[in-house]
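The form predicted on its own is given below as one chain in structure tokens.
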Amino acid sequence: MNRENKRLKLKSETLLTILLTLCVNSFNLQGQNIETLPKPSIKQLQWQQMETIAFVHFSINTFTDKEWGYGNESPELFNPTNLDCRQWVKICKDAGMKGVILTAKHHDGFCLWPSKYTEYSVKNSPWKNGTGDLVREFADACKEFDMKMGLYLSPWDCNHPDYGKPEYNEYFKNQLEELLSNYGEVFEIWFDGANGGRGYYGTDKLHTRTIDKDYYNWSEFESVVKALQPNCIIHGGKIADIRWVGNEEGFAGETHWSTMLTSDKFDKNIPVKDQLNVGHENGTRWFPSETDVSIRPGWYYHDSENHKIKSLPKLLDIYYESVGRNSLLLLNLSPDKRGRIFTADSLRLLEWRKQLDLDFNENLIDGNASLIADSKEIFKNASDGNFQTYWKGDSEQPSFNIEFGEEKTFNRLLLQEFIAEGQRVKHFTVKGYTDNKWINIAQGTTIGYKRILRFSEVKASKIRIIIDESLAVPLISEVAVYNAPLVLSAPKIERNQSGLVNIISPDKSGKIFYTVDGSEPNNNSIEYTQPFLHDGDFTIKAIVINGDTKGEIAEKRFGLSKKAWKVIGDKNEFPKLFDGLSKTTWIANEQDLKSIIIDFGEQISISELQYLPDQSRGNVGIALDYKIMISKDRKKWKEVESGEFSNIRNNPIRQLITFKKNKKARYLKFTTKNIADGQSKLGIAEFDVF
């Protein structure tokens, strides 16, 4: 299809959407005054229907093994040996993604295009002798594979000398104009929320370069976007069309509203990120969420993370807990120093798409099924695969039945609301008819654009869906029932302070087999039947097997025994710090306590340690930086390591601190200067020494 025909097709599709929306707006619906319900704009609606898109983090950080650069890294370090944006985009296309967002400029300020406003860009790198334009190659690849293109432009710039001054706003606007003028249509522009304070300039008052909350000229930035890319979705800043989901772990709240109050109306007793994760039932604006998460622990490529790619069950969880909870999934890929997606990452992504296709391969509501509703409306509109058609209930608490005509086995239920007229459903119940009686299968709260419930296999001849509560008469655009194949999750391996090992199957199905010598487990290995004692520095590998179905192998390394370990000043015999459970957290018992001293009970040799921050939704006491000191007698202390944890606030994963050489000590002091969110007490879920 040539460019002109594509343009005409896009215009006709947009006109059709407008006409359908106008027609729906003319309906006289019952219930709450529908004029008070926030509704999506056309571009917000089209954006939500993309469902899954990709992030690509690639920049000078890739070559320095950092997550956040300082802005003083030489452009000469940027030199991919086999860059191929086509490979990135094709993998995303094959994985079912609808668009890709590239980090054109991250916090360090290095630009992947030859910006005429700075020398800190690819034009001063060895790559293509300074003649390359990575954004251009990326844009061309998106066009070739008919993928929507998005760009990330960090407002924070550690390199630019005017950052923190009024002049920087003009610089940022100029770069925004460059990106939105020269590379074709942009479906989303991403402004990150991390800002100010850090860089290679130092920490004195002159060079800390902190900014006030109104530093950026967001109204001018918005004018640029609207003038150059009127159909572009904006993420971030005070001009956003969409919101961050409140975490970088890949989940939206089980209750998830696409509506929000203005920021001045937020509940001051609830953390902002928790409100972003759930939304506001009484929200006054349509502000849908985007769930950003990386396929690896970090956002940029690191050799050390090649074995830490998220498992297939974990990626499935992320899909069901984002797209399946009324959010849009933004899944990050990290090209390596060659400029290519690592093989294991791409294979995992394609495996994920293949499994999702299997999960939703056959809708059991077929031509033989009957759909019966309390309303006299024609219910077939809710099962025709067309989002623009819908079934309208006859009240705010309607119900409907799906009758298969015979007993069917299923474990998934998909529901969609016609959100062009707002989000309405607050709570619903699902029942199944089996053995001549109705049984409860599941229940849920919000639906929104899409809600997918997962539950254990059920055999039933009928399903009844009851809308228990809604803001206005529900409009259901789609109902589907599936029986997804069994995918076994990797087991969870835990060891308490006494050395008792516990292995748990999250799926509560199949048998668990394990090894303690590092070998790969199979059905001939030791079968786990009950917790067992095992001490020392060793690695357990375990797998769940159910018939011919095998799960992924779980692997957990355990460090030195914690039997004799104590926290100086803590009266608990077995503090939560050493209980082996990531879900429990040790919290300092004094205000402003930002350090901890551990007594190992005897002198031991240490080569590395692991710090796991609090894993609860509250994320209590997360250390942003660290200093490690050791002692043999608690009188003389020696500093052995110090540094900071990049991006740990938004991605609170296990942190590994490796010593330059082995150290002997009886006492270890862990200190932080800065705790996330301005909190005063240090919190640690787990602390391990190897």
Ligand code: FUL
The other form holds:
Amino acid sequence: MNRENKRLKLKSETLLTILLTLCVNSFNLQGQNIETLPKPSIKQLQWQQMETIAFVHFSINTFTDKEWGYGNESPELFNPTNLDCRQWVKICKDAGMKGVILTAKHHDGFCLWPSKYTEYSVKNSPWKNGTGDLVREFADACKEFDMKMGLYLSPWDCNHPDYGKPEYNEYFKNQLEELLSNYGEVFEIWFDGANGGRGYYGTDKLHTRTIDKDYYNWSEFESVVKALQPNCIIHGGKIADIRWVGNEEGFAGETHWSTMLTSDKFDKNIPVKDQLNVGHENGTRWFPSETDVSIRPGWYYHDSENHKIKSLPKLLDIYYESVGRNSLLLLNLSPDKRGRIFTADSLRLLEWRKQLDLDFNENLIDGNASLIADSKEIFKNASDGNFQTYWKGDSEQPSFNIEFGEEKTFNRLLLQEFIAEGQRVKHFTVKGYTDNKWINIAQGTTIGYKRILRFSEVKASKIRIIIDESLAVPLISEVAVYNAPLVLSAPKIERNQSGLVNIISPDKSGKIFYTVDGSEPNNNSIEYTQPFLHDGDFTIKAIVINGDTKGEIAEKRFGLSKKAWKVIGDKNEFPKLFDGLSKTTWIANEQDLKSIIIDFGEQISISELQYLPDQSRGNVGIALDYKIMISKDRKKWKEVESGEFSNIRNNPIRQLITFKKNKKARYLKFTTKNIADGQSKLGIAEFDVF
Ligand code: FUL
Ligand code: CA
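Since the one above is the form predicted on its own, can you give the form predicted in complex with beta-L-fucopyranose too?
Every chain and every other molecule in the complex is listed next, the one we just looked at coming first.
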């Protein structure tokens, strides 16, 4: 054999060994190819580790008290009196957020920066006499507080005359270029999915512009982002790096895969929202989720929502059900007309972070504890506080013990997979060793980047974690155990159609106290022991108290008595829209029924209506718009209000219709022209009159 041949032979031998080892390593026992498990890009991996980021919705809507503008609102309306982006960013920083995303342009088209390409921007507003640039101030504040900056740019634009024509793509691209070249590094760009609703589009007539599914020039937008901000994560559009979690309420599915199939391979029988919420175990691409939710019911500031800021327990639930379920949390703040975050919102946010810090204050897997695999291997890689180092399971169904060396009390378990090599765990069980035997503590499905289980306090000297199912040999980056302090949730207050009030505490411990005179409840107030009758318009406040620990106060205002109300044509004696339960929904009993007539039984005086859309995951019969007519005799009808419910599809919260003047009526007709998702029957979870 000559030298050349020898070299060749050696080369092919090494190649063969490499190939062989690759094959052996890439196929697990079930023949799953590890090489084909989708894996995050470096960009996606870094983004995931930010865990909590903030959103800021601030624009002309802040001044018009709307959620969606129509694009004809005068720029003159934009006039924050005491704007301070530094205040926003500092609050976010203090609350442990790793980045902030600002709505540079929302659906109405108004630009917070003086864009060269439109007159519809801050430059024609009274704010700083038209010389201001809010995106600049925001970017500077982010720099000052060493916070990552993101921008929201809505493709839907109700102001632009070309919207709907091909030319608009050029405009959008130009704006994208402006934003991505002039303000420094952008970590995330948010293209909203909402599209083609009603607007003025530079005309004097309110109308709808529909676009087809290939309207936007996504590939060009992608080139702009890639060229100007190669590290920028894209939300939305056909070029997204991350996915929406499927709701605006703040939760990821308990099972939550960061992998998804391409949209043409989605299951036709399951709503898309639900598939986004859970992901696909057999997904072919890495497409992690972002959970966007607002600290208030709406995304923009409204005076009327100042008392509806999410409670501490609710925000904790949101954290545990997003970050704690392998998603990333994008929590929204809504600066007010001054251009400042309202004190109650910022206090709540800081309170939330403080509580999370307490929850995770002390990892009970300390120097005295050890992690021991079934093979007796003692390992430290999964408790060194370093995500990059991990323990590789000794099989596809590995188990390991955490041995504390003494009895410990705990109620949280945190697990992390080394997702750089893909998401693998499908199911696991957690047991505790107490009184000389193993007891079941909890179980879970996916882990992913982070999974945190919450359970009632357990005392045990050992914990056993059994990974019973996985796609490939699990790689565990971190395991931690905590004992989080008790946080009492606000009780739930309900009233049925007969006026019977029921107060329910989600916490098994503690006592409930309440007031009906508007005062703050404490342990001297009336103790709730069983449902009681209290009909008509009044406000009730209730609290759970357990020893020295006080919960959040729940407050509920009930409207006029519904005892005598009926739905015309409905045989049900107690229709579900009057039963006081948000989880039940009245659905029209005929096809194409888009209106309902309510008989109040007598003439009443009305100042406000409240419509709660169906709250189920299927979102049945959500009215996108409304027309309210009233009558004294069901013969002569008078129209009193009409309009559109902004963003109700994505965020089906209680909708308020306030009458310009009090009206007297015996009958009320609620009609909608359009029901979400092309459905044909109206659905109402609850209907109230004040
Ligand atoms: C939605 C929008 O329509 C809302 O107004 C808000 O911006 C939210 C974050 O996304 O799709
Ligand atoms: Ca580690």
